[in-house]
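Presented below, as structure tokens, is a lone chain in the form predicted alone.
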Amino acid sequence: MTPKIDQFLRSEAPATPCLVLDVDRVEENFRRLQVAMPLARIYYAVKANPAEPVLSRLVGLGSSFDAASFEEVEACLAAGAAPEHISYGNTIKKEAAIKAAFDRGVRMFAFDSEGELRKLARSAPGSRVYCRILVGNDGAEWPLSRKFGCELDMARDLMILAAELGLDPFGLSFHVGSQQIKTTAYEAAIAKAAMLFTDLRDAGVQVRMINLGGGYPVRYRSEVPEIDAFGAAIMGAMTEHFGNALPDIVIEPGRFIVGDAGVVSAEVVLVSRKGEDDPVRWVYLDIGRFGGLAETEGEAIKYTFRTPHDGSEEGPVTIAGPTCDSTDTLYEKSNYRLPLQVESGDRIEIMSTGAYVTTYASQRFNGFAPLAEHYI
């Protein structure tokens, strides 16, 4: 919560539910990244939150920019980006899409498939490529499993294939998985990227980049790490692996980023019991899974809570969003407390949500509409 945020609530009392994001808290946490990394050269994933005032900022800082799709390529454009600052950062992309991002000057592309690298070679002649590889994820909030990327070996075929295809096999990139609490996660990943570093130089492939990915992360209840400690741990894992001939750096920013710039306004529907002795409240808002909270699946990213009645007594709640899916229960075993006063009608803030909620809430599911955003 940012006083301006604080401020725009209290005087504008705007409708629920709301995002509401202060895009200076957006520049400071750049900053902050370039104090941390200052030989990393950022681009913020997109997909965190692409909101026209966010993009734009970054634009002025000098960001370069992480695109999942062409209408993200599209969004970057339109804000400013030039297209040499964009990289096509997903491993499944349409042909189409490829060649569109082309057309419009973007010469960075990432792969983790051969079937992929080979419409890059047919849609974006003579990119630069690089080969997302496998790492683990553990100690992340919400891992991205194994959907992406490819094993070592494969990874030493497809760079080299790359070079064939009349590609520019530029560089390697891994994700340690989002909101990673782990410094060690980093380590342990650019350790295994060195290796094949090596044998592809073996190999007469000269890479040059290694994309670190995101994942750093915001503190939601838990503290975590500083991004300083970041830094360091990744600074002193390049230069051990690396030594004096460090590749060019990139990271993949989002949600730290955006992640405390943004708070959702909320208002309580409905807060009741399963039985008269029951001592757990069922707590019901009007944004829940589907409306934007889509990461308490799992009740894996556990968001705090200000209520008007904070430091009166609590009591157990189970929390949940406002539609007929019974999925649309967003913390039960988490022992969430609450006042014992919050009733209908309460507004209640959830905080560090500036990344991901919009671009998560759905289209009117059981007609409710997607939630309005403000950018202060």
The other form holds:
2 protein chains.
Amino acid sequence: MTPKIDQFLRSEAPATPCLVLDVDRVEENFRRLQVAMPLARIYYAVKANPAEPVLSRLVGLGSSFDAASFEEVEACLAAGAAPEHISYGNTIKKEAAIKAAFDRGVRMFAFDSEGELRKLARSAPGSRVYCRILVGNDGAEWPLSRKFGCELDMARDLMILAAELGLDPFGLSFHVGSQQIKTTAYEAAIAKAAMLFTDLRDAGVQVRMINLGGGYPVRYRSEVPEIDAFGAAIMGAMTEHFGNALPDIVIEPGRFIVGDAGVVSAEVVLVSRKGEDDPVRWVYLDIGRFGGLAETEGEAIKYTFRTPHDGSEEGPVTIAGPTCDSTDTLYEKSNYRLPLQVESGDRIEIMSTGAYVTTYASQRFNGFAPLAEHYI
Amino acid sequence: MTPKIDQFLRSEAPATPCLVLDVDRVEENFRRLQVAMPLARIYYAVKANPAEPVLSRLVGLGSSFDAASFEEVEACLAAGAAPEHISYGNTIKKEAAIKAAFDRGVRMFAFDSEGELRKLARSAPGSRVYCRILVGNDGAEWPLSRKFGCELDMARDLMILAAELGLDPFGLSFHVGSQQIKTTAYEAAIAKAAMLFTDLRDAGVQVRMINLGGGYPVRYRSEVPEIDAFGAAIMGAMTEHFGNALPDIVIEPGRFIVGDAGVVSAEVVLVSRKGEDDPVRWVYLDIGRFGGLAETEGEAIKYTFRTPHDGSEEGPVTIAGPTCDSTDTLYEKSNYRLPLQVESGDRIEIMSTGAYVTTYASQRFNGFAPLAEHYI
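Counterpart to the form predicted alone, namely the form predicted in complex with a further copy of the same chain:
Shown next: the complete complex, the earlier chain at its head.
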């Protein structure tokens, strides 16, 4: 938690649940990433937190933007981003959304299928397109399965088709999974992409960009490698595979930019036990999986907590949200412990919750309004 | 799909994604349930669908309401419900919410812990309270784990404490899990509750109500027992265990009342394959897990689909939502098949989606607005 957030929580005691996000920390993270990967161009993954104060600060810093939808394109433009600094990075787009983005000046689009490529050729003619390839997600705490990307053979054929359709076969992209804690995941993916660069060059298609996606981790409950380690591993692999003929390098960090800039302030609604001798207390908060903490699904992302009783004796807990849905349980199997003194009415802070919280919140499940947001 | 919904979709072709719900079907389901369980008082589980047209139709039919939050209490009152017909059924409540409900006239509250009971004694003095006990959820497609309810020994002590605190120890409740397809689940739970009735009578506490919760299933992909079978099993078990001294019987159906009254109309955004020889197509819709279909988590609830090409040759598919989150995949392991002709731009209907869809929708994940709602 930054001193500014701590001060805000103490002086304002805002109604819970809410997110308090320190926009200066966003700037620090952006600059830290620039230093770690000076040759990469940063496209902030808007979906991580699309709030206007975040976007406009990043516009001021010269960031580019990775938009998941036309609505996110509009949010970037409204925050002052130039359309040439926006990439429409979702490989699944309605053709009307492609056209709307193209009409607003966006000229870079992702794809991973022939169907999408043909939509792009019709509705975003001449644009730069990049093909997402499937790579391993081993090491990622929020892995991405096979939903996005295609096999190398298909990617090769599609890039050739892109040129035939009048599009600019500009680049290749991959994603090693979110909250990726292994630097080697990038190395393996770069090797795979480099092979395809060569194949395509031999086929007469000169690819000029590699998009390394995001995934750079934030410290939650466990230590993660420093961003410098990722930068070194990535640049090492890039040099090994591309030598002096480095393509443009694009990265799409989301979590890394905003994750540790935000804190959710919540209230303990109830502390109980299921039986009189049950050693495990249930601690129910006024925010849960459907209030924004969606990434606790499967206990994947393990946030840390700050309570007013930290430092005193602790005991095992199950931590759950406030709704009448039992899947709205945050942590039951991850051996969480909280002070024995924690009680109903306590304020509790959930650390490093600046990413993937606000927009995941349900509109009114069980009648609960989405969490409030404070950008300071 | 009811003829009225079919007609609406054909004549209006509303923008997708949207829910179209036939309020007449809500009424039919309510009446069907009354016939199947004439001795039970129906408390509609508002969280299943809190839309005003649903609530006001049910008010007109004499329904009572099970509210999960003060906001849901307010929604019921706004729709014309009398406060004495509202039960505040969430066992996890902020004390301010208890007080607010009490101030609006609500006099029935759930609890499952000492902490909650003491809040009720302070902020809803003299109210009827009922204790939720833990029972098995075997047979439920959306089981409820241990988040709600307490062990029998604790329930016994808490009911005695309720009386000592000046509350009315009115009843016991349980929940056999949502989309429960085994009638025996209710029988086992009733037996358990009946034992506690006896214990408490011996301790001088006369319990007068049993709340059987909800869970009554809707037909999705598989056949489910008719509601009459549940009614017969439940009344058989009640008679077996309580004889002529039947307590008040409360049921809290949600899904059963609204589930098959609604249809989600969606659009196919993309159909693709991951490799050129991949037999499985990926079909991406403009609604997914974060757009309202949250109950597809773990592929628990298996909706059926209607396409413009039904009856033609089918092939295997993975069905996914439109966001850049790979957990936004609906069905990958459940052997779904769709017509080979399904293509980008097709309208597709997702059947029996009247329950647990609208309020689960994220407020704007990836920039996508929540689904529209049409009550007809």
